[in-house]
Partner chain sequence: MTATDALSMILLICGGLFFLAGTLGLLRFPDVYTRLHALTKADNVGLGLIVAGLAMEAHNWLAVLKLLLIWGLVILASATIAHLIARGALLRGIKIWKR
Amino acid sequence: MSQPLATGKPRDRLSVQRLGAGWRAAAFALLWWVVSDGSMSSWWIGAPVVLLATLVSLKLVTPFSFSPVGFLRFIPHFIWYSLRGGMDVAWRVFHPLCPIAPTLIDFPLRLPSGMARVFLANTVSLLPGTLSAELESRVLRVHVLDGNKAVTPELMELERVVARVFGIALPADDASDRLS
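Can you give just this one chain, in the form predicted together with its partner chain?
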């Protein structure tokens, strides 16, 4: 991927949604529909549960923006990361010498705090050789399985992809000092 850094102009701003009560209720209703195999009579329980889940989620999670287009773009990235992550760790496990050289790094975050950061932290753990260990106010502390490999460029690329999922324009900061 040789895309330029985000420069404050998200390409799909028009499709970005604020995830308020309506969208959440729709999402929970869809989940219920799938889980209950589309059975009509189950809605006697489903409707109150969907309502309750929506209220709880509004209480726990403040509204955040979400771009369906960005999310669809994220899926192939995610599958590719997952496959590589799984193959990488499986190779190290089956190797007679267990070739690992763990280290801890601090990855400076450009994403604003909130859902986007949580999403990034969760995805980092599925990337090849990285495990998110602590989310602080400015940095994400990452445990790296093989410290000989530069993981920062890959984390920055993931951060860009995640920023698009949430319709966020990343500040274009100086990338060169972070790659060192």
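Take the protein just shown as the form predicted together with its partner chain and give its structure as the form predicted on its own.
Chain alone follows, minus partners and molecules.
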């Protein structure tokens, strides 16, 4: 949503921050509306909470781009990976031999540092059978239930989908380096 800083002048940064503040306030207001079950009488405390949350987020979270279309495309991917991961975990639990071989893998990241990486790490943790163990400067360490399963291609696909959510063009790299 927000445009990249074209000139880097303080005036440009201010306009980007105002635009970001509006979106953040709208998101927090929507969250408050959902949490309060749409009760209009709750806004006497909700409005100050939304204002405070917006100010705190502006202080703590740097502006980032966000693509609503990319997010809408992310949702079916997340549902599909969740269902597939849940079925895989259930199969392993009920299998008489309980075929698990837990291990940690290092996934080299192409996403730039910031919100997109955190979003990817949290998404990996939400998917059944995987857990983000550590987010380093260029690597995401992931705990998987089966080290024999090729997880890296799925993580590469998830990284690509997350990049679209944040409107990021991933740098091209040699996929064979990441699959080894």
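Predicted model, so just to flag it, every value in this text is computed and none were measured. Residue numbers count along the first chain shown, from 1. We call the rigid core whatever largest set of C-alpha positions still superposes within 1.5 Å between the two forms.
- Once the rigid core is overlaid between these two forms, Ser137 does not reach a Cα shift of 2 Å, moving by less than that.
- A displacement of less than 2 angstroms separates the C-alpha positions of Thr62 between these two forms, with the rigid core held in common.
- With both forms fitted on their core, the C-alpha atom of Ser39 sits 2.5 Å from where it sits in the other form; this compares the forms between these two forms.
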